[in-house]
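We begin with a single chain expressed as C-alpha cells, specifically the form predicted alone.
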Amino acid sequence: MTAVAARAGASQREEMARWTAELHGVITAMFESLDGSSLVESVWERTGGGGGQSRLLADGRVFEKAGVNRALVEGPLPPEAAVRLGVHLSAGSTPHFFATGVSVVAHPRSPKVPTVHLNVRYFELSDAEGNLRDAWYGGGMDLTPMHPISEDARHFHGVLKRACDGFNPAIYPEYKARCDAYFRNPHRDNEARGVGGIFFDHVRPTEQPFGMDAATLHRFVDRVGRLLESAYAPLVREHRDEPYTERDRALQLFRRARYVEFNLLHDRGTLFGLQTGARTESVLMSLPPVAAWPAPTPVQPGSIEAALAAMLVPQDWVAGG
C-alpha cells in the first residue's frame, strides 16, 4: 500500500470519530427528552490506546437504566479477538486495530415499554507498518418486548423496512434474517431474545450484494444509527404512562433474565470489549438493574406469557407493507 493510501486510512479514522461523536449526541438528547432526566457521562481511557464516553441514565422517570456509549479504541489486536473476528494471521504477525462505534441499550421502568438495543460501528485493521489492510461496518437494532403488544413489533419493523428500502429492497429481508438467527439463546432451546430487527457485520463496499459504494454504505449505517427517534421513541411515548400489574412486572423481570443470559454468554460485542480491555462498566452497561430467575412454571394457554412467547417466534411483521 502506498503512503498516500496509508494517510487516507488516517483521514478515514478522523471522519469516523467525528461521525460517532455526532450520533452519540443525537441519541443522548433523544433519551433525555423522553425521560426528562440528564444522562451522566463518564470518560474513560483504555490501556493500549483510545477510550470512550459512557452516558448513563439510572432510576429515571421512564427508564430504570439507559446507556448511550461511544468508544474509540485502537492498538494491537489480541489473538483471541482476532480469532472471533475471523482474521487470518500469518505466523508471528500482530495487526493493529481501530474501532469506533455507538452502543445503546434502554431498560424502561414500565413493562409495557419494550427494551431496545442499537449499535453501529466501524472497524479497521492495519499491518505492522501502519498500512490499512481491511475495513468494515457492523451494527443493527432490535426490540425486546416485555409485554405482548404486537402493534409495537409491526411499527418497529415497518420503520426499519422503509429505511432499508430507501437504499435497496433486498437489504431488510437479508438483515432481518441475520438478526433472527443471531439474537438467540441456544442453551434455552434456541429461544429468541426478542422480536428482532436488523443485524449486519463485516460489511464492505466491495463485498456486499446491495450495490452500495463506500459513501452510500456509510449513509446507510448512519441512517440506522438515527432510527431510534422514529422506530422506538413513539412506542415509549405511547406506553410510558399506562398502568401495569405486579404480574406484568414479574414477566418483565423474567424476560430481562433471558436478556442477561444472551449478553453474557453469546454476544460478540460483549466478548470483544472484554478481550480488548475496554472499560468493564461500559461493556456491561447492557445489563438491566433488576432481573429475576423464578422457579420454572408451565405457561398457561391464553396467558400473557403465552402471547409473548408466540411473539418471539420469527415472523413477517410487515406482511403486506
Second form
There are 2 protein chains.
Amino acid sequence: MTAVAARAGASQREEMARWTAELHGVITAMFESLDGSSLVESVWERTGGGGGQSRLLADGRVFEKAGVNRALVEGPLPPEAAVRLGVHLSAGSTPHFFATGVSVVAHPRSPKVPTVHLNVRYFELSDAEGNLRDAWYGGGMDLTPMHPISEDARHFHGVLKRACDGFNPAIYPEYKARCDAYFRNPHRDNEARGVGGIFFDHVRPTEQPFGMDAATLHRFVDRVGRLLESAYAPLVREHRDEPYTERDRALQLFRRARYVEFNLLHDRGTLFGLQTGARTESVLMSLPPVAAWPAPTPVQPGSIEAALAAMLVPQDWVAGG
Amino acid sequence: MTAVAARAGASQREEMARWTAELHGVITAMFESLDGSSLVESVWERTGGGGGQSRLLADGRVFEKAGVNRALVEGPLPPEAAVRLGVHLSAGSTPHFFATGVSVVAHPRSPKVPTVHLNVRYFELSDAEGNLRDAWYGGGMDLTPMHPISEDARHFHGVLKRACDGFNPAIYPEYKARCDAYFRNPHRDNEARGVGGIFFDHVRPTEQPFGMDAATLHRFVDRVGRLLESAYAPLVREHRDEPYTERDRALQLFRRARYVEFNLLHDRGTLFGLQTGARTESVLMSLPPVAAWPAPTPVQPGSIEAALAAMLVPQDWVAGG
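Right, and the form predicted together with a further copy of the same chain of this protein, after the form predicted alone?
Expanding to the full complex; the earlier chain stays at the top.
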C-alpha cells in the first residue's frame, strides 16, 4: 500500500469515528429529554484494539432500561468472526477489521410504550499489508410493541418509508422485507420479534446500492441513525403516562422473553459482539430488565394477547410498503 | 440385520422406554409431595417420530415453576444434529436415531431454595439397514444456589459422591470435573452456572466405563435418575419456609438471568432439542418463570452477592472430591 492510500484509509476511519460519536450524542440527548434523567456512561477497552462507550439509563421515569452504546473496535479478525462473515483472504494472512457503530435498545417501563432497537455501523476489512479489501454499512431499526396499538406500527413504518423514499422509493420495501425476514424466532414457528422496520447489512459503497454513490449512501445511513426522534419519540410521549393493568404488564414480560430468545439464540450482532471480544455487559445491554417465561396458556380470541399476536404477522403497515 | 437382532434391538428400546416412564413417575411424585400440588401433563407428538409427556408445576406453593419432562424421539437423524454429534455414517445413508430421557428443572419461589437440574438419557444410532451402530447414556444433575448456603452444596455433592462411589470411586471426581467444565458461561469470564454436580455424555455400554458391564452401567444411570430424593428434597424441606428479603429475591432474579444465558447460548441439550423437532415449550421449560438483567452494579465485599459469587468458583465440596 502506498503512503497516500494508507493516509486516505486512516482519514476515512477517523471520519467514521467522528460520525458515530456524533450520533451517539444526538441519541443520548433524545433519551435524556424523554425520560428526564441522565444516562450513565461506562467506558471499556477491547483487548486487541478499540473499545466503546456504553450509556445506560436504568430505573428511569419512562425507561426501565435503555442502552445507547457506541463501539469502535479493530484488530486482527477473530477466526469465529471470519467464518461467520464468510471471509476468505489469502491463506496465511490474518485479515484486519475496523468497525464502528451505534446500538440502541430501549425497554420502557410501561407496556403501552413499545420497545425500540436501532443500529448503524460501518465495517472495513483489510489484508495483512493494510490494503482495504472490503467495506460496508449495516443497520436498521425495528419496533416491538408490548401492547396491541396498530397506530404505532403505522406511524413508525410511515416515518421510515418517507425517509427511505427521499433516497430511492425501492429502498423501503426491500429493507422492510429484510427486517421481517431477519427478526423472527424459527423455534417459535417463525414468530416475528415485533412489527419490524428496516434492516440492511453488507451494503457496499463500491456497489452504488439503489444508485447511491458513496457520499449519498453515507447520508442515507446517517439519516437512519437520526430517525428515532421522528419515528419513536412521539410514541413515547403519547403513551408514557397512560394507565395499564397487571395483565398488560404480564403480556409485556412474556413478549420480552421472546425478545431474549431471539437475541441469545439467533441474533448475529450479539454473537459477533461476543466473538470479537466486545464487553459482554455492553453486548447484552439489549436484554430486558425483567422477562418472564410463565406456564403456557391458550390465547383467547378477542384478547389483547391475540391482538398483539396478530400484529406480529408481517404485513404492510403503510400504503406502498 | 437378522430378524433376531432386529427383535433384540426393539426389545432393548422398549425396555428403555419403560425405564424413562418409571423414572418420570417417581420424580413427578416427589415434586407433588414437596409442593403439595399436582403437575399438569401435556402430551406432544414429534413430526418424524416419537413425542413426549411434559409435566409442569406452575405457581405452586414451593415451586414457582418446575418441569418434569419425558421424551422418546426417533427417526432419521436431522442433519444439524448429525453435525453436532459428529456422526459420519456411510455416504448416502441417513442414520436413524432413538433417544429417550427424563429432564427436570425446578425453579423454587424462595431464593433460599436452590434450583436443580437433572437429566438422564439413552441414545442409539442405527444405519439405514437397521443395524445398531452406536449407543450411549448421558445425564447428570447439578445445583444452582440463588443464596449463599455452602452447606447445601456440601450436602448435594456428598450424596452424589456416595452414590457414585458405590459403583467406582473414580466416577465422582471425573463426572464432577466434567460438570464444572460444562456448566459455565464463557462470555461471563467462565463463571459457573451453579455449584455443579455430576455430568456425563457418550458413555457407551460397549466400552465398560469404570469397569461397569452394560447392566451395571444401566443401574448406575438409573441411580442418578433417582437421586433427587436424597440430594435435593432435604434442601427444599429445610429452606422452603424461611423468610427472605427483596434483596434476596433480586439476587435470585439476577442469577436466573445467567441461567437463561447459559441455556440459550451454550447448552447442547437445548440446541439438540430445538434442532431435532422436540416441542419448543418442552425444551424451554428449563427457563425460569421470571429473570432480570438489571444495570450492572459493583459487588460489595462481604455481601450476599459476593458470597454467592465465591461459591460459583469450582471447588471440592466433599473430602475426596
